[in-house]
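Let's start with one chain on its own, the form predicted on its own, as structure tokens.
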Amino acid sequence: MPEPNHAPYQDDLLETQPPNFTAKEVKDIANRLYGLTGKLSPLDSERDQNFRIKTKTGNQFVIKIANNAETPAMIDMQIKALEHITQTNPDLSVPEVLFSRNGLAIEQVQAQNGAKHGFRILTYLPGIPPKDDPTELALLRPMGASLAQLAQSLRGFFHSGANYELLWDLKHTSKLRQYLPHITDANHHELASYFLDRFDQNVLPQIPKLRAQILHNDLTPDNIIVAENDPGCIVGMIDFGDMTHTLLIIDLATTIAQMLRGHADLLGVAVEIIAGYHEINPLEDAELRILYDLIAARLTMLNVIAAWRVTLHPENREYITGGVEETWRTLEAWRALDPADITKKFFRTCGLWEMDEATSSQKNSNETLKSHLKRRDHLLGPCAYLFYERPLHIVRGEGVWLYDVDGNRYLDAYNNVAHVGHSHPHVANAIAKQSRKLNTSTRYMHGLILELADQITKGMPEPLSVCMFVCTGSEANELAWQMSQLASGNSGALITKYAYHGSSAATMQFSPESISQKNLPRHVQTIFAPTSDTTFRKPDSGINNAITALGEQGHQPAMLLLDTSFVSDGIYTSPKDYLSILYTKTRAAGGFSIADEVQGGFGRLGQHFWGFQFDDVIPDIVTMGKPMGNGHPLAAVVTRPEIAEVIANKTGYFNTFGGNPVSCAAGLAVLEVIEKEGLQQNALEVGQYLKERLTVLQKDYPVIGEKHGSGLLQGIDMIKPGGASDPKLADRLMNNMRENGVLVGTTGPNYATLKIRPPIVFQKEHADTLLDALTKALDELTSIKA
């Protein structure tokens, strides 16, 4: 037997004889350690010994005596998992552990043969087992949904006890071959071999590429409780004994396989369960491609393990071989189905269009980067710009990571669109769920737009209480410009010297990052951002000059439009009184003050949720976009009621897609993630850590100049000896880091500032990875730098 802290070998749990305590011994232990007395009833188990005890007061509990091959760590994992599920999703009903008189969740008890066993008592969930009726279909979709909810509740859970090999985990299907000799029927032996071959060919190579976490791994009808008056209502989930770290799709395949047995319509059963699961926890196409073979692998596993184990435990033959014949019939029927047709139906069930994998793979291998770029230029035109000297062909994102077409992984320290992480499950699920329910024009009433507007305006100072939804930051800034002109009666705009505010016809005029200063129209004047330039220390003179210049061109300011994190100016936050002075001067001249929060809003700056909060000001209008939908096109304008009233009376405003139900679902999900995962605080702490590490790095590399910004929006100036900016070095560093798996950008007046702007789920270990790549790039480039 392995040592207690050692991860057990996969066969130990299935080979070792189960405990064999007498009912009297169990009663004595329950009374001595827990103070429980009552009527004892045995419960079936594969490798443990289980009882139900009913006390005189009517309370019921489950007594579980673990196989002595099951280590304390494994049992502790199951107990901790139940606690985690209760915390993350209280609506899921799972057993609760009863602590002993010694205050322990697990007691060690000794059998007559000297073996020690983990002994624990759990609450007995009310309800009844599901009907043993193969025609009962009401349970199928709820089964998929419950499994998905359970998987989601365990997403953040980890335990060292998960580090063990369990033969019931489909990852280890290939190891069933050693037990095939126990199958004596030639037809059954050939059938099992056929599906093991398919597993090795189709599934085994994909396992390292797919989503995995700690999962139940055995949610079958035997392990659920349903309501007495509603056979389709699952009211409890039990028996976490097969819990392990495995693939999400294996968890689903295990459930489907068990529920196929006894049904005539195998495909109908499978798609119902898949539909219920996918609505809660959307499946990926790579997972769906192997699902047919995983279901077959589970059915095969049931009978191969049964054939082997019955030779080890003949006394438990009835329990072990109870469903063997039915499983063989199901497996034969499953083989008779066309895997391609089945997989296509799986894709349709999930609302996906299946790709021809062979054709796609051949196309990817044949289409070189050069030919891809040529085709892109032809189809998308010369304005479809790309990052980096060697552009990236990205096909997948998860958290702070991006994956290219060749499977290479890149740390994304640049992309603020995926604000709460690429493909965040909560946001993706919200979008998918609402998309399957309703999406339509905003001329119709729906509740989500009010809920999102309420959540956004709650975070704004009074009197900013009216929220108007659009699709992009450019649209938001253009609407703000339209409002400002109509409400002020003026026609001039004030912006910072290197700002970027959008790509529409109007907002492009407010984006000197994209067009040269000399091409700015007569109604636009610039002021300095709060950079290290001493000009910012006297912003009143700067804005006075700009207002005067507007007047000389026949304009008065309708708006002062400021990106409150000044990203294109080099990434800065407002010093005290900077915004206050500018807002006061603008309003005195008849204009409105607009805070553009498209790049820095929603907690990215750490210290504050919005950039304008760095100064004691209240804007007249706030615009937001990019991170608002985590990649879904969603933006908004928040303003005072009287300003909104002006545009309503003079021109009105309508946006077909702005604030549609799916977009609002995405926006609400993003806000929920920011709050529940504490991401503003994370941005503050990780941003401070990054700054501290950069300060240390700066001592060894004099090419690192000033560092500015806040939270997870930071700029690092690259300078030459003497202090002049070095845009060439910044560009080379950016491209060198890209080749080494870390993505950053450049910004500032001449792009000499490295732009660090990752998803705000970025952690300290990711900051270390970024800094290691930066250090390596500095070592490689500054030694040969002219």
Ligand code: PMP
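This is a predicted model, so every value here is computed, not measured. Residue numbers count along the first chain shown, from 1. Note that the rigid core is defined as the largest set of C-alphas that superpose within 1.5 Å between two forms. First, how it differs from the form predicted together with the ligand.
Shown in the overlay between these two forms, fitted on the rigid core, is a CA shift at S174 of 2 Å or greater. Comparing the forms between these two forms, the C-alpha position of N229 differs by 2 angstroms or more, with the core used for superposition. Fitting the two forms on the rigid core leaves the C-alpha of T254 displaced by at least 2 angstroms between these two forms.
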The other form holds:
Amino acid sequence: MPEPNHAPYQDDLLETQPPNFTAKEVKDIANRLYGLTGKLSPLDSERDQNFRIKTKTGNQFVIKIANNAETPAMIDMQIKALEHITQTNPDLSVPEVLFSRNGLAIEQVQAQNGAKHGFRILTYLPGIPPKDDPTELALLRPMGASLAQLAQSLRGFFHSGANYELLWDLKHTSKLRQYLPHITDANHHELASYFLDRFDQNVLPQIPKLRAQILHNDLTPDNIIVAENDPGCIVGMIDFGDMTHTLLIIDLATTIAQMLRGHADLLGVAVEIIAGYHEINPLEDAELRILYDLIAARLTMLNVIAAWRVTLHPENREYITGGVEETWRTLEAWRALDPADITKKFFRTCGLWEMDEATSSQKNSNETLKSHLKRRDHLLGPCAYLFYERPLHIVRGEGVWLYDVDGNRYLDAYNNVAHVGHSHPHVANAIAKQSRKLNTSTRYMHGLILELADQITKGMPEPLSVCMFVCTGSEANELAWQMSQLASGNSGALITKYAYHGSSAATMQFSPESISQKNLPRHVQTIFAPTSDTTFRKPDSGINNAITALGEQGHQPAMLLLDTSFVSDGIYTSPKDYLSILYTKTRAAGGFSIADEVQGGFGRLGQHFWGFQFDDVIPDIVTMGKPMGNGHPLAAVVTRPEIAEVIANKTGYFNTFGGNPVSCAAGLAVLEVIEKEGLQQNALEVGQYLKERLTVLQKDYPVIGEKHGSGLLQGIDMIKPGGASDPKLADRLMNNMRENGVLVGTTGPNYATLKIRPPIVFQKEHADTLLDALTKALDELTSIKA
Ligand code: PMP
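Switch from the form predicted on its own to the form predicted together with the ligand and print that structure.
So here's everything in the complex, that chain up top.
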């Protein structure tokens, strides 16, 4: 057999023979240096020499004589770690170090051959070793829990002695390859190689990214003490000799692998230990993803090292090869399991119900896309319509970026719901934190709802002081409609020509964008949005005509409902006097003026926090939703106390989910982020920059018509030569940009307007990316250049 060509380990710990002091020598040292006398009995050890000493008074201690490859720094680390554990978690029972007569925790003693060894004495922990019974399941969860507690107590511990290379540290699994020649059985050789390959492929690249600290690295049933009367109660943890700085997950994998051996239900054992661990020290996705391979690596390591060591210490063959056959069988059984399935079960054990789809092996091939679409059609029905000719399968979002199932990244210039950025950590944490504490309805007093209502109404002009919470924009507008009808006694509604205000029965009737103008019921009449066309910019005659038309149908206006950013009309903000004229005329006819801020609210428009502030008006009712919870369903209606009073007296209002503490936590977090990150100002500045660059671009591309909107809500009209709108071009541009990684939408009377409405953390560099993609698309799709 070729001599293994192993890399030089700093200390060649596994090669150096254990010390070989005689019992008499040890007794003498214990007496001379510690004043300790008693009966000595040897204890097993891989590379040290250990004894138990029992004094006349019945006290017991462990004497440890270190292998001389173990440096003083390593021993000092172990001693300091024990002190640290006792300090940080006094409930954990670990040995205490006895100080010598010289006041030292570690003495240097010399063997007959002249070699120096560290000599220390530790307290012997009461209790018994666990039963060596592989069917003993009571220990599994406690084992995971103890390991987690130990890791937690060591979290802040550092020692330069941890900086050494120990082959028993799974980080170095790849180094086992050099010892493979010692495995003579071809099947075993193949099995070990298989798992070493998997390690190199799946684990090695992840190592630099994972949590690491100084850890026990060998907490096995051999290294614990249990209560005499309770086999599941761990009362002590011992043997810190493999302690090193390694990955947190390696500590767990090591324990699991050691405990799996001999069990029929391998997965059952693993998940029990994981559950015990995760409850105390939550694991991360990236750690769970490599756990299957790390467990296999440890089993492989046990046998590869055994095969090698037996050549070094043939006299110890029996001890070294004790569990080898069982370990091969376990490893073979482990290979028979499906790693993806096992990993999924690990995730479930930790309450992570789905693995991140982006990392699942299923890629979005045409086949999987087709089958996904088919299932969607079958399960969700024909209304679940998707964006883009080639629909997107998005699995992750961060800031202004969205990631699809294949890992492709898209600049999101479309989604206003993720107002402060996709998956904003402050909002996500606020939601998670509150949902762990409490979630109930507004039928109980709670501080958060008051705080959010206070924050929202503070930014509104007097007398808009009452805030009622609902879950969607549709519900908010529905409630506003009920209020207006009840408070005015009227039954008519005024909206813009291409408005969208919701999907409920009532609000759908205020949504010609969905039901088309010709299907509007008689109690709904329309006016034009403030487009630049001069014939439309006569709000007084427009509203007069609409009120007259309502009257002809037997209705007086109960409300004027306007999206203050006019998104479905093409994206506009109110010019001076537009809203004020409409409000005045509506009020004169007995109706209420409602500002629908579902699209434009919360700072997106830059210049103002709310869209109605573009004119000098105070609405009677303000509705809001979409961005309010950054994706969490949260919406509200703000009004005057006397209007709220009317609905309270006539029907009352209760919304099961509206205003629950989790939603309120989300809403408050969104407001905090807007303020702390200066996002309204950002929307103003980046919006301005975008407009300026578009103006420059327009000079080269006559297909770009008017640009309108404000801040980070902008519309760009696409026109044909002669000025007619060009919805086909807008659609093709949108799809072309999607293929090039930038997401925009279309809107307007016939969808000829490109809709740019990104999360408002959008920066100038993102605007540049957007414009580059638009320019490329224009170049590819249009031949006419100025
Ligand atoms: N009002 C406006 C102006 C909207 O744009 C929308 C949604 N697009 C709604 C109301 C309805 O909101 P939701 O979808 O949350 O019911």
